[in-house]
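There is one chain below, alone, in structure tokens, taken in the form predicted on its own.
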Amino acid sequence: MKAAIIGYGKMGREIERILSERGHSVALVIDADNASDLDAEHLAGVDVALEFSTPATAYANIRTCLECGTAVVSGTTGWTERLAELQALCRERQGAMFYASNFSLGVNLLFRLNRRLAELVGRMGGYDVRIEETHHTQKKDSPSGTAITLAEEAIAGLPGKSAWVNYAPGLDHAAHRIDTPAEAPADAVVIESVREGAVPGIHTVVYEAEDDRLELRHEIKNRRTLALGAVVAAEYLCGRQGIYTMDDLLR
């Protein structure tokens, strides 16, 4: 498989190492200093592009790949209000696209457990839910895409919830930001975001009633698990057409 790497930060470098370990070649690396090289000429011969850039550049990067006929795997978060547009373009061009907010196998098991627990709690009632996420200080979006997925899946299963808000002390760029948890409407799931040190990612879903508390928690030990998942997704996408997610890969 000939791959392109779009976004050559820590994640991009880890992806490069794993591609090499698994016998693949890297035909193109795109970062801020050569962003103009992301075009049909440079993508010629590339089987799959792995896009892990920034919220500000992801949409344009993925669109370019689809318009050039290059399959693309993306894990960039913080921009997905426009994801449906790219999915429509992918169908129109009969291309191939794989998006996930998190490529860790453990996190995707967490998603499934959370969906099921929300359904059970929704039928039984009596529990409120909140989400806590902690990441390294260089993460550019808040809340994390994984936390948003967890919140949206909880909302789908809980009749009393219809939206999420973000309590993110010190993070002015947070989406749907509130200044204190007390400001949250009763129908909102509160996502608390913390940025500290070099933490790769910790997500906790808390279901709490008057008399007890349930927690689902996942901690990523290093970026390798994310990069490996992305490379496996690229291997899965290679030669296919359509729109795929981690649910398709896990099946």
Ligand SMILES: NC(=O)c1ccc[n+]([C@@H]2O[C@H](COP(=O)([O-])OP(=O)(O)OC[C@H]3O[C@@H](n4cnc5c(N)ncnc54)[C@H](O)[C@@H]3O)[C@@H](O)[C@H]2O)c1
Second form
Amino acid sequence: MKAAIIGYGKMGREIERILSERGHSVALVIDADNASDLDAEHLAGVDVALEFSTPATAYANIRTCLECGTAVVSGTTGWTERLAELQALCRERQGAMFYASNFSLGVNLLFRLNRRLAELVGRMGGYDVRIEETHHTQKKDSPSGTAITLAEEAIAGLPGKSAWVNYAPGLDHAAHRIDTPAEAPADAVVIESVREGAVPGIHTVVYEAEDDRLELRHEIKNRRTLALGAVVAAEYLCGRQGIYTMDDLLR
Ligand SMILES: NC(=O)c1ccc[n+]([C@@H]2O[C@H](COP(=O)([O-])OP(=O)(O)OC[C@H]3O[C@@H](n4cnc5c(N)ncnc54)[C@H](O)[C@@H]3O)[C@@H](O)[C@H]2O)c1
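Take the protein just shown as the form predicted on its own and give its structure as the form predicted in complex with the named molecule.
What follows is the entire complex, opening with the chain shown before.
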């Protein structure tokens, strides 16, 4: 497989190592200083692009890949309110695109467990839900894309919930931000975001009733598992057409 790496930061570098370990070649590396090289000429012959850049640049990068007919795997978070636009473009161009807010196998098992639990709790009633996420201090978006997915899936199962809000003390860039948990409307799932040290990612979903509390918790030990998931997704996407997620890969 001939790959392009778009975004040569922590994830891009880890992905480069795994591509090489699995016998793939890297034909193009794009970062902020050569972003204008992302064009049809440089993408010619590339089988798949792996896009892990920033919330401000992901949309344009993925769009360029689709317009140039290059299959693209992206895991960049913090911009996905525009994901549907790119999925429509992908369909129109008969391209190939794979997006996941989290490429870890364990997190995707957590998504499945959470969906099922929300459904059961929704039928039974009596429980409130909240989500806690902790990440390293360099993370540019809040809440994490993974926490948003967990919240959306909880909302789908719980009749009393219809939105999420973010309690993120000290973070100005938080989306749907509230300043204290007490401000949260009753129909909102509170996502609490903590930024500390070099933590790769911890997510906890808490279902709490008057008499007991149930928690689903996942902790990533290193970034390698995320990069490996993205490379496996790229191998899967190679030669395919359409829009894919981790559910397709796990199936
Ligand atoms: N889906 C997942 O499993 C997963 C896992 C880890 C990180 N992420 C997300 O991936 C993104 C990148 O994470 P990271 O830890 O590597 O961040 P990072 O800050 O280490 O790297 C981002 C890189 O993008 C570069 N960049 C800036 N503008 C660019 C442009 N126009 N084109 C290409 N590159 C550009 C930056 O210079 C930087 O090197 C973040 O949104 C993060 O939340 C997702």
